[in-house]
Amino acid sequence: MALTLGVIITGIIGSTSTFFVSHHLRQGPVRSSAGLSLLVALLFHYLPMPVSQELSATIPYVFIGASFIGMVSAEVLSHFILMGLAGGIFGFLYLHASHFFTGFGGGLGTAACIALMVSLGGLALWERIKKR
């Protein structure tokens, strides 16, 4: 349970923080994703964390994958809630479907793309329902 909750929360933080640094602090998507991912990886590698060894080893991978979601353009997705939702979906996919992406080359990017598409689809569906 702690692993599931930790991975989903990490997904939410990874996607929203990357989007915030990229657009609000004007650092650009690549610098934001790479810089924040490096920071998280260094923190979890060198500092003792009050979480389990498994979660401590998993969080940097989840953060990097979720940061791919935060690299999206503000014209495509600018809602922080949907950004967090996409990060949570990514965490769920990472836990339960990552073995499907073995051999695809970029499993983290594929899971991030699917999570983002699900969020955009949910937004389109919500706007269609609101118009009726």
Contents of the next structure:
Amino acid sequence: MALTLGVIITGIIGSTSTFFVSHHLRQGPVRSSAGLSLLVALLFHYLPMPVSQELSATIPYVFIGASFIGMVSAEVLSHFILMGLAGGIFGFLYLHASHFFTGFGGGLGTAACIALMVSLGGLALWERIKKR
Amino acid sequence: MKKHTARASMAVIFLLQVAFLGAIVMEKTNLPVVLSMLAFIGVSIVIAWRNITRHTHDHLWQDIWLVGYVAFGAVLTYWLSTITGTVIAVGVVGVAASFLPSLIKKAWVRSAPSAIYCGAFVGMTSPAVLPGYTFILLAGAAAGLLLVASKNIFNGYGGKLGTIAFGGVFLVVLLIEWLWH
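So the form predicted alone is up there; where is the form predicted in complex with the partner chain?
What follows is the whole complex; the chain from before opens it.
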């Protein structure tokens, strides 16, 4: 339960913080995603954290994966709530990803792209319902 | 030609997403909660796919630089991850790449950060999946070609670079499987 909650919260923080640094602090998508992920990875690698060893090893991967969502341009998605929702869905996908693709580079990015599209699809559906 | 390239790369990205989600469905057939969530994800994705905008940039020969950038990012990250760990390696490569356009003010460096970062995702691949630098270089080059082909689609979508990296790795794994069996 702690792992599930930790992964989903990390997903939400990863996506929203990257978007914030990229757009509001004007650092661009690559520097925001890579910089924040590097910071989180270094913290969890060198400092003792008040979380289990399993969660401590997982958080940097979840954060970098969720940060890919935050690389989105403001023209595509700019709602922080939807960004957080995408981060949460990314956490779900991370927890249930197939073992078949374990170790595949880019797997986190694919999950991030899917999570972002779920948010965009949800938004489109909501707007269609509102029009009616 | 632009239209066909965009359609082909859209098809590749769609198939990669289907493979990723399909593999989860195959493994979690006994978990109704997961399957219900995946059904919701599937419906939302279909709606999102219908609203994807396309651009009409030309595919210039200069874009071929991207293949080199992606391959370079992949090999560098793969090597660095043996020393520092995967996420730290990707972070270092990504941060360093993001400063390149400020240091070298040339047109051909402008697209380097995102391409090198895409390569860094390829370099995250475990040695158990792609053993050795040759395969990583091949996966990086394949991802680079996909990146050039997908220039007019998914622009500004988070996760595009990762999906392309996944495509490069997936193609090379399929190639290895085909050659060995």
